[in-house]
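Taking the form predicted alone, here's one chain by itself in structure tokens.
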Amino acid sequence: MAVGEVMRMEIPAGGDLTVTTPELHVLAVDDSIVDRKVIERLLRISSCKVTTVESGTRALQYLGLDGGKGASNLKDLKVNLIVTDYSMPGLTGYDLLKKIKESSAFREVPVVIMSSENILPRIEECLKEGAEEFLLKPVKLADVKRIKQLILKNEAEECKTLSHSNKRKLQEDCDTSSSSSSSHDDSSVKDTPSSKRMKSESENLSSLF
């Protein structure tokens, strides 16, 4: 869900109110076809839209971060979460994380690193670089659901902050407009030299009668 989107509320023919949960688009990156299938299945069970690629290089191509050689049309590309394996030939998950965080278009997208190796310095390195979480394989359904709820909560808070910011700006614009209008009205009712002269002449005529 991109910033500014909200959950849709629908009222079916029966009259019961239902809430349609926004669908998250997840890019899953893993060189193991078995692990790709596992994470894809868990994400789909959690009602996520999933795109899978087999390497960090292919992920960069999909996101258009490969120096203009990407195959994707990126104008309308929306990715809410990137889940990547750490140990991959060529571009590692850590390298991919750094590329994403250096990108102006995708630096705000949460990145989750997966690994079958519980190596503390590696975990700390990824978290320091900006990873949302570091999951140990095999990834469980509870892990995916927890991350999804975290992403939805963060985006809801961003939408709320954006809404408050827009309201505050609108109020400031209204106040400025009102102040300008008031100033204009005050200047329009001030006595001009011509009006003062006409008023004086009227008073003189009144004194004659």
Contents of the next structure:
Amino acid sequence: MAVGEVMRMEIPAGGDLTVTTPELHVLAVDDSIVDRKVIERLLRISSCKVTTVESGTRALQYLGLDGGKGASNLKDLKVNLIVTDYSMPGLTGYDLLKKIKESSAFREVPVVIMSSENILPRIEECLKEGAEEFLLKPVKLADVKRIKQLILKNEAEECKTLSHSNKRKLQEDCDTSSSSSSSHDDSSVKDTPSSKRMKSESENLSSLF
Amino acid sequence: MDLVQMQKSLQDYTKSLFLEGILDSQFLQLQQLQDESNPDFVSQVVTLFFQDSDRILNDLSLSLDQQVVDFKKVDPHVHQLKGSSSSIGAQRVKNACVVFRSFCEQQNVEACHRCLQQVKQEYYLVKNRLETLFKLEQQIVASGGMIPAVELGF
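Could you please show the structure of the form predicted in complex with its partner chain, as a counterpart to the form predicted alone just displayed?
Let's see the whole complex now, leading with the same chain.
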């Protein structure tokens, strides 16, 4: 798979999923130096590897999505989760979310939006654009732990699905189905988190074998 | 003062900050993130908050002193300060910022000047109290003691 592939867990031949939890790499985006410090600690204490950047523009640069050179060096870049503040000067968290979901490399990476303002239309807009979750600031440890469990669960389900089918055939079918689903202008598909969407498609395919 | 007395003083002092509403539960969240591997986490975050706030308050004073106040510049500063104070649990600063923002929305220059004074007041208060708190902690650590966990029975 391409750049930005979600980290795969190593599954022993017996299909037993009780392996040590791999370390998630999280990209945290926030223009506030105080909030960057806090979110970094919240994530590190939750055993995540963290990269913090101060703006949406810097985030795009880091991900190689800024159209500049250097994108080819990012083949091995693994980002499992992007957490971003909503209100930032320049590119907002929403703008960043859109750019990530438009990219082929990172559209499957879950994006969580944080905001100090509980504005329902804003929340709906972000979830509709494919945000995994919307967290109200100030972010607490319980929020981060919950997000981490959610991400790990989604990744475990993906691996489980793949291990129960003909891997190679499914891989090919997944690749073609993911490219066709991205060109779909199907608003109902957009409402579901992308990782769940992938799972239901592979389950449909696996029933054909 | 012996160690046990110092620890009790610190606990009482911390409790009083919560009872007066100067700090809220988010400060406790930060304390939970501090451990042997990161023993200075809280003071590091708070120091960043002080530096950031000094800068913001300075910018706010300048913006409000202009002949024609540009509220498009003022509001984001207040929003920033509201956010960072909320993140460290500086409740009264945060609340003062909320009021400030409503007057920014109304584009009421005079009220905004008053709000700025109020925010500054709350900020210097929490700054003073937290600096005292950290001094008490340092005294305990210097005496070979450990910082007791805050027990809030209310």
